[in-house]
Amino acid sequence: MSRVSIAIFASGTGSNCENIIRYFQSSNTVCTSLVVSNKSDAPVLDKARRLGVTTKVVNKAELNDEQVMMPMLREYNVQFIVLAGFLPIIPDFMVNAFDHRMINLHPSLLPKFGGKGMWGHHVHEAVKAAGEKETGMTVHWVTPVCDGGDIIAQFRCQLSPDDTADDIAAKEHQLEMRHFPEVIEQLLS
């Protein structure tokens, strides 16, 4: 039985990317064949390389060029894409080519605090400002609507009125580390 080849797209430090790669390192069903970033200095690239995963950097023009992206994804036999802190909007040609084979992690309980400009600390600050009693993470299918795809899974944590945006981020990140690889595994099994 051949393993499902995934690509992880990430823009930042890559803690989720590293967690996913490590989770599937000894898997008989899933392998991480490629990590793509839009930033040449993103720490995620070094983490992926140290774990033996090929990396590619694509600029905005390349990301939006079907003649660049699709041959690259075919070269690495990518069958499923995981967005793990990837900030650029995915072009429609990729969304269509990977319909129900591309997921995104969002650091709130969608539909709250989603959409353009709502990523990372912006989300946690908005959760704090709204006085939410809980937050969490959402895994959803990627569609042409930013953060608008059907929800696959959500995991929650309670918040205290004393929690800062940093505290909220730390609580939500623990959920990501614990649950994101498991959700990917369930989808691919």
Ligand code: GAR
Second form
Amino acid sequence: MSRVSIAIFASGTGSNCENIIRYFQSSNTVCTSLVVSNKSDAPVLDKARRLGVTTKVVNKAELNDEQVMMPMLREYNVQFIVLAGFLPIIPDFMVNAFDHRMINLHPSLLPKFGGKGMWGHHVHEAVKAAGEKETGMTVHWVTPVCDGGDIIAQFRCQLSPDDTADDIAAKEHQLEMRHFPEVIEQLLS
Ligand code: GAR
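Got the form predicted alone; any chance of the form predicted together with glycinamide ribonucleotide (GAR) too?
After this comes the whole thing, all chains and molecules, with the earlier chain placed first.
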């Protein structure tokens, strides 16, 4: 049986990207074929290269150019796309081409704290400001609506009133490390 070839898109640190690559390194079902970033100095690129995964950097114009992106994804036989901390909006041609084959990780319990401008620490600061008693992570399908696609999985953690935004981020990050690769595996096996 051939393995499902996935591409991971990421803009920054890449802890999820690294975790996913490692998780599937000896998998019979999933193979990480490509890591794509919009930032040439993103730490995720080194992490992926060190793990032997091909990396590509695309600028805004290239990301939005069907004649650039689709041949690149075809070259690596990409069948499924994982957005793991990828900040640019995905162009419609990719959303359509990967309908129900592209997922996004979001660091809150959507529909709370989602939408444009809600990423990374902005999310955790908003959770803190709202005095939430819990937060968590969401995995959802990518659609043309930012953070609006159907929810695939959510995992939650309790917060205490003393938690700072950094504490909230750390608790939520633990959930991502524990659960995100498993969600991908379940979708693809
Ligand atoms: C993750 O926490 C992910 O949930 C978040 O970016 C972080 C990437 O961290 N995604 C968003 O905020 C998307 N709106 P990483 O680069 O260490 O994996």
